[in-house]
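Take a look at this single chain in structure tokens; it is the form predicted on its own.
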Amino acid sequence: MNNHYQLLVIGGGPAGLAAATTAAERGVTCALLDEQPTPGGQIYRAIEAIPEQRAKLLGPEYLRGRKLVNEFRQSAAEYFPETQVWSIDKEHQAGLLHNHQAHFITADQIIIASGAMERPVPFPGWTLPGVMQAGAGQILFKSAGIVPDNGVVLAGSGPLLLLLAWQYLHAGVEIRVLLDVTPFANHLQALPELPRALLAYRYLSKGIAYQLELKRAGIPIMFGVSDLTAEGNERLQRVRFSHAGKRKSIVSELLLTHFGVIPHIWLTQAAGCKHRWDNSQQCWRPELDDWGNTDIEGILVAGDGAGIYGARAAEHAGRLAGLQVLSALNVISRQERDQLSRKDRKRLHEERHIRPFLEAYFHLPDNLLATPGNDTIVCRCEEVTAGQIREAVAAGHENSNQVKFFTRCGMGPCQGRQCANAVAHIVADARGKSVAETGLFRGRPPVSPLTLGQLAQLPKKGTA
């Protein structure tokens, strides 16, 4: 790895994908890091070594990642697997970890495609042995082809939730039931935004089918639930839940969750980019102008860092993400950068309409975001509870930094990664104030963890 190149690229999904082969086609000298062991980010995982028939189990869109890891192989971009991010600062010095070593290398042009997360949401229960995301359900499914074999049940919100249970189906899987919190009201939410949805018919076509599939499959799905609680001693036993009325129960030995996902922000935080907050998406995210620059000069974001709009979307936003850069570099020229640009624009521009849609069917309701229960651990790292947040904000603690402080929630392993967003839902709501009003953890690198005896390898900042 050199010490200098005239682009980063931050991850290894749909978006860094298509940046780094956009610029390093055009001669710039381009690096990709990314976390995973092969290209393909999240949704297109182990694309490169997954045997073919599970491969089709999991679907054309995660197929459709073939071409695009073999273009970017093809191209003269380099390709540093397994290697954390876990500093960037306005001087474009960006902070690693790679084999096991800590350095710092700089940059002309800085792409983040770290993509998204899912939402952490804590509910009764949710820390128990036996309760995963179901992101993790995927990353198991694709990577080793490992899926549950005693039965599970699916919960919350998201059409991730749909297209993993139709996978299940197609892997032999045994769902118990598919618990969907949506509310009701939501139907006619989004109702005005169906005409512009239309326009991106086969995302509605598609989710129509996976129902329907479920559906003759003799797959029981709830719609409507709320009160979700997982229950067991030392692990899951049963989940509750609240349907038409009723308080019901299911024995399982697996639960997993899905509400949504969230773009990952904590290098742009560290970075110091200005951001805010998204009422239709429910999150906070960078913001941008319209080819993914950040207020910092020279620092980008693409794909659903930037807010979530799929893979698709993420592609074409890396495109125009990566001309941007090679107009910045003066390799080509502006007149020529929005020229190259008008097909990934357009494609981009079809590939949002569904998301109004979407952003109102699947909006969380407050009563799931913002009122768990005293006695729910809302922080894992340093067990802290939603009673403890609230008994901070009675004390004065107006927002969700001074609440880090006084309880230290957010101060353990993961940065806040699984409570940022809890506790800020929990502190509006406990001050009767906006999400936007109370604020997120402020972010600080290292966003990942750092031993003492890496930190204490680093040269010191500036120096070769």
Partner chain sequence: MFKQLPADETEIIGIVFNGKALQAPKGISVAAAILSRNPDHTRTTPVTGSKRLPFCMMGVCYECLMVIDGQANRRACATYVEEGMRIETQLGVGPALALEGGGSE
Given for the second form:
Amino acid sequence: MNNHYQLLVIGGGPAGLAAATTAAERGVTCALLDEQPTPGGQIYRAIEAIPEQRAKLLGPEYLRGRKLVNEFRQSAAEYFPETQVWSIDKEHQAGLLHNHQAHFITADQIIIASGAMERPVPFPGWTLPGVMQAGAGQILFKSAGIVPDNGVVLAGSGPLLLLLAWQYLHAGVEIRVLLDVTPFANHLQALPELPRALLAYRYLSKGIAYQLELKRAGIPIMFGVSDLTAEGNERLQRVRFSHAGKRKSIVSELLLTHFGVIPHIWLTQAAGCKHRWDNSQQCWRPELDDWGNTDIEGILVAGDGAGIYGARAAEHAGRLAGLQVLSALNVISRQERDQLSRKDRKRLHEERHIRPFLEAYFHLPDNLLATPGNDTIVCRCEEVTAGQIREAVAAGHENSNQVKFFTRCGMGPCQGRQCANAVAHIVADARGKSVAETGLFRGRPPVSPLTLGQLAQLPKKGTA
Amino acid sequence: MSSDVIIIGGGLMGASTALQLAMRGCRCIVLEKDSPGRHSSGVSAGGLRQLNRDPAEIPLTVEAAKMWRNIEALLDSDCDARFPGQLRIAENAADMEKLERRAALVRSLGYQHEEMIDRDELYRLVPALSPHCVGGLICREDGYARPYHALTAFRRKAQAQGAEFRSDTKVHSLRKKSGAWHVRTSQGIFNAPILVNCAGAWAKAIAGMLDEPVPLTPKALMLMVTERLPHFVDPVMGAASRKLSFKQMQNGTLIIGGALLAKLDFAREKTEIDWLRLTESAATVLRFFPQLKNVRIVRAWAGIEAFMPDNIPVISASQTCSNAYHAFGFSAHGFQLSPVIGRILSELILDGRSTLPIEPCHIGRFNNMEKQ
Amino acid sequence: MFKQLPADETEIIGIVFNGKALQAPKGISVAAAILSRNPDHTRTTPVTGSKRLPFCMMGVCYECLMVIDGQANRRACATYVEEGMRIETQLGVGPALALEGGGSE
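To test you: the structure above is the form predicted on its own. What is the structure of the form predicted together with the partner chain?
Up next: the whole complex, starting with the chain shown before.
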């Protein structure tokens, strides 16, 4: 690993792979850092080594990743797997952990392709062993061929839930029930967005096909579910919920939930990039121009880390960011950049047709996001409840950061990744303000923990 | 909006002053440009330290220590205060000599709170310490508390006594008209006959509005905190000849400081951790506790604080305007003093004099310096 | 709760979980290897001692903290199995630190 590269790409998913390949093809020195042992990101996880039979179960969209990874492998970009980035600053210096050693490297340009994470939505019992995120189920399946053994309940909202159900169905997993918490009112809200969404018929038809197949297989799907609760003595035993005006329950030792995905913004936050609250996607996202430039010169974002548009869009955005970097480095002219970007820009545009519809259709109700039950744990690390957060607000702590100071909510090892949004929603709800006003936790480095020994072994600098 | 006293700055000093004035029947309003404790008050390391203070601060710190012992009576909250002692470690004979001179100085001033300990006592108190150390200087009454909790307790008690706190209220200008201060802010005009400047790193700007220049420098000191660990150490530790502040909180986390500066963009109020400097803190910690090598740092931060050239605060009436007072420039060691500062200011304002000696903290000490 | 689908020609390595020798396919995460054995829990929380299992499997939630090769608080989902790796359930804040003489012998 060198101390300096012309381009540093963080993240080995579709956006990062496409960006690095685009830049490296033109002779730019490029390093791609990724936490996983092999390229592909969460979406194409383990794509290189996966047994053929398992790959087929995951479906054709998954297999798309092969081409992307092959092209990246053939490029001159240097690849550093199992590497964590723990700091990044506006001077383009990144602190990273590679082979358990801390390093600093600098780059003329940095593309952050950090991707998405599951939107954490606290509900009663979500900390019980046996409750996991749907993405976790998918990762276990892709990377290790591990699937539920004794039945599973799937619950939540969003396309991934249906996809996972379809994949499990083909893998012979017993799906006890699929509980869809999408409010019925959303169907009407999403209607005006439907004509544009029809341009992306591929998505719609796929969703419908999945549903039909699940139905044919006799898997019960319940719509308009609410008050989801995980119950059990020290581990999940029952899932309770309201449906069609009745309280119901089903026995299960495994519940996988999904409430959509949100951008992974911890790196852009650490770099000091400007973010805004997006009401339609219900998340914070970095502010970017059409090429992926943040408000900090030479730091770009591509893919779902910039806002949720999906894997295919991420690939196109990655190429656009790669071209922008080439132009910023004077490897190609602006005219060349514009010319070379036409196809990807067109495709990206098409990929985005479906989004307003999906965002309206899967919009989560505010009362779900604001954790109605006072006894529900919001901060999984420090075990702070929604009630304690409301008490802090009542005692005059007016924004998310004050609530964090007072309750330690968000001060555990996950650094608030699991509770930041819920706290913002609870505080906003309690104060009658908007989420944008009550604010996001200020980012506190390191982005991922490093040890005192690793820090001490970095080169010293003159003291204050 | 009018009151008896306007306090600028909703940090510890402002809230403590509001409480003491309110307890004596004054109507106070506290104007805070962000939210209370946004900068140094909220993110301080929380040391309750009498040890190794400037002689000018000793009478104040000793009185403040008495108040902390009984803090629940004042604030209806114990602020999570603990008193396991604060300790400066000597690593060699030169360090011991340095600490002995310090102990002698404190004794000569008539105080007994700083005490030399030998190697045996050091390892009795901190058995986990690396074996190379030789002794230390300790103040057994010292300890730590949680700064944001203390600030909240001051604010809540002051509010219960009638004080008002306004967040997001930035002072734009000050004017005196027929014996009253007119404070123009982002949230309208406030009036009161008396004005107090507790604006921390922004106190220089407020003093400037009173035509009173002060050599205040805003700086941001870095702190880091680790994951929770099994209990392994009690006293708060520093070192005789190294930059270190080290303690294990009740919840098991370690808080590590070392007077190292973050990168600061004061105009934008932004700090950035300087990791290459923090390497020094990490190396110092491991020098004393090598067993912490694999302990993870989960968070680092820096708060913006006011530093004076002599590292002691300004606690004083204004020299240029009547009915204006200052308390700022605590130079990153004001937390322990906060309860007594409110009392001193309430005395200055209501009795015309403080019962504690504050002459060395007078704003006039910089007069010559500013003219040069 | 979980089972491993029959794999083709995967290389198998040996790991130790809570003192017990186990086999795991090379290249999978510690969290996956342990979950396939259906453990009761992989850690207890430092605050209330409640039991937890991995939650997100993608390095975000820090629920999967375990003691790996003697080091506490390692993310099992972002650590990959190696021959001879020792993995333990993490109880609360993890094993005690050396309480004497800086941990030296």
